[in-house]
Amino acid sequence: MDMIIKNGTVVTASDMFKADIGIENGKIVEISGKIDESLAKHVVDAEGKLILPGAIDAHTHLAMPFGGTISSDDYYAGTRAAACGGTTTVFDFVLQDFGETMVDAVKRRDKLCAGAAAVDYSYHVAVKDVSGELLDSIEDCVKFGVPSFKVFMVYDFGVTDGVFYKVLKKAKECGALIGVHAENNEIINTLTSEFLAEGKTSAWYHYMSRPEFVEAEADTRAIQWAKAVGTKLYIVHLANKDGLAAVTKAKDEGYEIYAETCPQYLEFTCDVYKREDGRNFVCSPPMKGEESRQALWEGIKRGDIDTIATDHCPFQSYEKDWGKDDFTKIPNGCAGIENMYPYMLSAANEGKLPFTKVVEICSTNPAKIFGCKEKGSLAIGKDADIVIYDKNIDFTITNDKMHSDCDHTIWEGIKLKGYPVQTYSRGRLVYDNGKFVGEKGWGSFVKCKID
């Protein structure tokens, strides 16, 4: 064996137990009460600590063009930060160009990522054009190993209702999974125009132009279409109470509807947009009211929210300042890739959730939903993507401790109970007690297959 991690408490999506883990050639080869240390070249003592599967962040936007700039974390910086927060696989979004097949879009994007990523990665394709034979290229992409897609109901590159319907039908035919950014574009544009005309231009009006019902209405509409077509649907960054209620209803009716939320919606409310630095919190959908925040926590506990992801899309503070006097000029997005797993594990450490639930929604469920067969759990034959977590560390998030290229974080000053001390990617140590010790280009492209 190459390595044994011994004396720790193994955490799965369903259980916690004392065990040693044996690793060879990047895979888990043994899990048992006690493994003979003489069998391994290297032994790690995890006495008093938790041993967890690496997290999967299924929603990131690395080096993404938006609002006249590009998100500040490229594939190396973003995956480096991921590793230092215990995330060992990231899914990035490929934005299809007009006239481009889905597979060509993935190959184009992978030229930026291959040789740069510090942990393993995969993709979703954001669909823009299904004209001619491009709709059929969804099936080709499924066969290529990228079976998940996303449609935007907002922005100038968003799809029409008719295109969304066509994409859902094609997904039903070929086993693809469609994710949706659900907000009502027309209402947002109308409210935005009204506020600008009235001289209401602060960050607060970013929220006011996208209030609770704007997202909830679109969530409900998207679910209705998926139900009508008879295909599964994945709602990304769900942030509102009524939309969650629509998800719960569909699940109770037996439909395969998945919901993802993000840590920023669990921690912050729309009140952040009243702060002097409110523009730094601008993302879409925005943080909502306290009732929605509490509802999301309850949805996690009930199992109606299936995954946690980040929507990691940070921009530098000077770029955020472009919208100081006009909220429409603020690039949309916040950092979070390094904070997701520590934040959710801290919630477990404080008694809000079981540790098993955190593993379920941050690792096991994303692996199952998106078809990462080698990821998501500590089991024999799986990749040795492993996090060692110390429950006794008191950690305060400050930007100088983070490993992103962004010059600020919305998580500044948040106190966490417990923190990861080591991260292993396929058996290789990539993070060690506050320091990134991995390698640019170590990450591999994970091809997926959804059952």
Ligand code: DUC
Second form
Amino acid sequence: MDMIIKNGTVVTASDMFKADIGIENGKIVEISGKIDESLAKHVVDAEGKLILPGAIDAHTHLAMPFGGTISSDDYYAGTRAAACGGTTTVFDFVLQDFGETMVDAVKRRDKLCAGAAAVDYSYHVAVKDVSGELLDSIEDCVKFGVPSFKVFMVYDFGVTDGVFYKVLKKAKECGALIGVHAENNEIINTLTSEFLAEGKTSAWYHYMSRPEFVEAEADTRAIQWAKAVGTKLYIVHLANKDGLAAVTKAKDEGYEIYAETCPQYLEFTCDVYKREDGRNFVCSPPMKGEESRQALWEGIKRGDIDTIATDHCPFQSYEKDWGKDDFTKIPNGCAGIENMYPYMLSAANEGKLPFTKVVEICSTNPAKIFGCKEKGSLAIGKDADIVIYDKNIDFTITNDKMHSDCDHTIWEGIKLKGYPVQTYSRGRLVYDNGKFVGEKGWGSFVKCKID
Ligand code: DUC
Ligand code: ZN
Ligand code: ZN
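Previous: the form predicted alone; requested now: the form predicted in complex with the named molecule:
Full assembly next; the chain just shown is listed first.
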């Protein structure tokens, strides 16, 4: 055996128990009460610590051209930061070009990612063009190992209702999963024009132009279409109470509707947009009111929110400053890839939810939903993507302790109870007590297959 992690408490989505874990060739080969130390080349003592599966961040935008610039974390910086926050797999969004097949879009982005990523990675394709034979290229992409797609209902790369409908139908035929960024584009544009005409240009009006109903209406419409087509749907970064109620209702009716939310919607409310640095919090959808924030926590506890992901899309302060006097010029997005797992685990450590629930929504569920069979839990045969977590560390997030290529973080000053001390990616140590110790290019492509 290459390594044994001894004496820790193993956490799965359903259970917590004391056990040793044996690792060989990057895989978990044994989990039992006691493994003989002499069998391993290397022994790690995790007495008093939790042993968790690495998190899967199913929603990142690394090196993404957006808002007149490119998000500041490339595939190396973003995955380096991921490793340091206990995330061992990321799913990045590939934005299809017009006229490009889905597989070509993946291959184009993979040229940037392969050889750069420090942890394992896969993709979702954000669909723009399904004209002619491009619709069928969805099926080729499923066979290629990227079976998940996304449509945007907003932005200049958003799709029409007709394209959304066609994509849902194709997904049903070929076993793909469609994710949706749900906000009502027309209402956003109308409200935005009104505010700008009235000279209301501060970051607060980013929220005011995309309030609760703008998201809820789109969530409800998207769910309605998925129901009509008879296919499943994954709502990304759900941030509002009424949209969540629509998800709950659809689930209760027996529809396969999944919901993802992000840590920023669990921690912050729209009040952040009144702050002096409010523009740094500008992302879409925006943070909502306290009622929505509370509802999201309840949704997690009830099981109506299936996954947590980050929507990691950082921009430098000078880029955020472009929108000082006009909120529409602020590039949308924030950093979060290094904060997701520590934040959720801290919530568990404070008694807000069980550790098993955090493992379920940050690792096990995304692995199941997106079909990465080797990931998502501590079990024999799975990849040894492992986090050792110390419940007794008091950690205050500051940007100088983060590993992104971004000059600020919206998480500055947030206090966490407990923190990861080590992260292993397929058995290789990539994070050790505050330091990145992995390597550029270590990450490999994860082929996915949705059942
Ligand atoms: N929202 C963001 O805030 N950034 C990237 C894309 C998105 O949908
Ligand atoms: Zn989005
Ligand atoms: Zn996103």
